Partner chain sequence: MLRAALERLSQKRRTVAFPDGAPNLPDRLRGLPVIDAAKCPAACLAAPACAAACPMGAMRPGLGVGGTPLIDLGKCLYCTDCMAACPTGAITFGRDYRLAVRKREHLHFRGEALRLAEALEKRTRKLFGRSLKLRQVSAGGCNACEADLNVLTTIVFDLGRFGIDFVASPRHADGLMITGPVPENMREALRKCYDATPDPKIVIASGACAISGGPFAGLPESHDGADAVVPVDLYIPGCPPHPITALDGMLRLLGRI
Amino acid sequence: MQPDLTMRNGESVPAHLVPVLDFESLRTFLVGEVRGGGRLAALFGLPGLPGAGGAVRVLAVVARDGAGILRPVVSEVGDRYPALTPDIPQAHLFERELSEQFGVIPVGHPRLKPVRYHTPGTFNPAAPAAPRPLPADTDFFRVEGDEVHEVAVGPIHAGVIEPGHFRFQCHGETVFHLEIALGFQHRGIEAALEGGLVGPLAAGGQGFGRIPHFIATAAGDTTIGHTLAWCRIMESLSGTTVPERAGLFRLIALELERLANHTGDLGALAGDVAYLPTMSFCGRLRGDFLNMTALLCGNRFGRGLVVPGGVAFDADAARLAELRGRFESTFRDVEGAADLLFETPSVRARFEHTGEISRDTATALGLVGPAARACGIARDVRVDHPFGAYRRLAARAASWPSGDVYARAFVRRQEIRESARLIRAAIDALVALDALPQGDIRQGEPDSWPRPLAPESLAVSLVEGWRGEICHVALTDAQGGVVRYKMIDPSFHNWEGLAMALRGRAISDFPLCNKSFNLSYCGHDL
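Could you give me the structure of that single chain in the form predicted together with its partner chain?
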């Protein structure tokens, strides 16, 4: 029987409607979906059902980007099961995570290693005890040969950047293989969220306690993106509609976050090829975008701006005018800085054909965000699964086919322009709305939150953050308590893309390739 439950982005459904398949049917279903243009947005473990013999279950959410639908399915896996990865490469890290969190063995997984190097099996009381290695203390894939050498970098890097460990197998300058070991940033967010909405961590504050702070710091440069995904889960499960005014502010905040980071990335890419004018300009301009977020809420990263039910800060006509004025002047300078970068032949020569990945590789690995769009795959949650104000102010997905550093830079450049268009449209719409009474920025009084959540339900929320698709999934129990909260940062999908981009390249290209992806360590490690 074909599972027939489909969901939309931000929808919640009664958990009993989610099709339960035996494992081989799950495999057949997933292989068919992936072959037919579907993509694994999420695949993670659930504790076994209460009662005797409750085996670990796995929940998969397939995203059909073209059709704008999501298809969740559940299956039992038991202690061991035949791995999906050989048939579905994009399941590789999900299965490693499942194995690490629940102590189950995906038999036949080509590279079964921990992901975050926490105590194995923490999510499954029945998991067998196993030793906890430190990241980078485990074996690495090795290339053997007289002239092959290994280069190890990290966890602490040369710049002001988060920790990770990179192991290169090289022949002379040429990289045969790069393996990336992360986990140094693991703070245990997912475990803390388990049951957190009714637990002691939820005490105090606006009733959510520390939870908004865990979400906001999952990846600090994506504060708005992750907070928005979480808020939409809370709204979906409590049946809350967000006021139109709040939706427009959310769009502005998310696009400002994208602009700040894309602008910073263009500057950093310029710096990595020693083109200093654009580096200097963009370093300043990135901060100007952060200051626009601070104009709205007082914090440069948008902490506390997006809240369940809407936003916490309003802006009157004068503030909107100030925002618009600053935005136009900053955007003009970004255009100038980007023009210089892309018109300089020595820059193009370094960007073009560096760190290429093919469209096939990107599809197989399930890359998301600018990294995927730079391989000609125009997937963008704002377009494929539109949410909030994006339903009204339709976004357009950027793309470029060449799959190299140039493409990843150029896609950002296109997206900067698109973000500018959306922000202008949103400010226009807000000004037009201004006739409405002020203060309609949050559904209900602040003390009406947290609201009761629908019991035994599944909610899925996708948001296009600046790095790509952010996916949050929540499952509630009979009392409406959150029993499993899964958050997937775009970096989780994309780190392997960086490893593939280095294949056959000179090791000296690594900094440039790395910057062209600019992935999150803490978003991956959680």
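Having seen the form predicted together with its partner chain, could you now give me the structure of the form predicted alone?
Single chain only below; no partners, no other molecules.
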């Protein structure tokens, strides 16, 4: 019998309604869903009392993008279980994480290794704690043969980027295999969030304590995306409806974040092929978009703008007019800088056919965001699982089929244009709503938050950040406390895509391919 519980993005349901399957039924269900067009939005363990004769509960959330629904299921596994990865490759990193956190062994997993190199969990609580390994202190896949050699890069890199280790197996200049080891930035954010309003992060500060700060800095360049996902979890579990005016400000903030990062990425890609005009223009224009966010709230990354129940700052007609003027001027310059990039033959020659990924590979790995859309997969939370003002303004997904660096750059350009359309529409709507009374930017007074959360409930929130799908999942106990909070940054899905893009390519293409994904290290490590 198929599980029959479905939910929409941003909804919460009583936890006892989530279907509980035996493990083989879970496997059959997940394989059927993935082969039928679904994908794993989340797969993670739940706290319990594992031990001799016990089990670890596993929660899976399947996204059916075409139908706009989510299907959660729960199962139990013992200390060993047949791995899902051989049948569902997109489960590979989820299962490594499950093993690292709970000490269970997915038998048959092709590369069972730590994910974040924190102190490993244990299935048997009576067993002595294992020492915490050093990041990247593990065995790496080796290719043997004449003239095959290994190249190690990082964790310390040239330039100001985050730490990560890359191990290449090469024959001459050709990359046979790339293995990526992260975990250098693990901060324990998920574990600290458990306990909710009485957990360690809730102390100090105002309202939610330090929780908003940790959410906003989980991936610092995705402040709006992650904060919005968390706020929608809090609103769902507290039964709060966000005012329409606040929803429009949230849309503008999320699209400005996308514009700043996509513009910066086009400039970085230009710099990697030594095309300095677009690199120079985009460096300045990225800052202009960040400054527009600061115009709304005083912070260039939007910290403090999105809050549970709405937004913390309003904008009058004069400020909206200034925003519109700055936006149109900057957007016009971005169009010019992008025209230079895409109309230059030497740039196209470096972008085209570099770092190609097939649609089949992208589907199997469960890639999200521009990386997936550049493989012809028109997957976009704003379209498939619309929320807030996106229900009213109807975003359109951009895609391109070639799967190479050119496609990942071109999709960004198309998304810049779509963000511009959405921001113009949102400003128009805000101007039309300007006659509404004060106080309609947040549900309730600031001191009415935090609000009690529904007990023994499950909530799932998806947001299309600039890198792709951000997924937050929360589970509450009988008192409404958060007993499990799961954050999945789009980079978690996409790092393996970068590794696949290098296969058969010259190792000198790595910087360009890496820029074309521009994944988050800290968003992966959490």
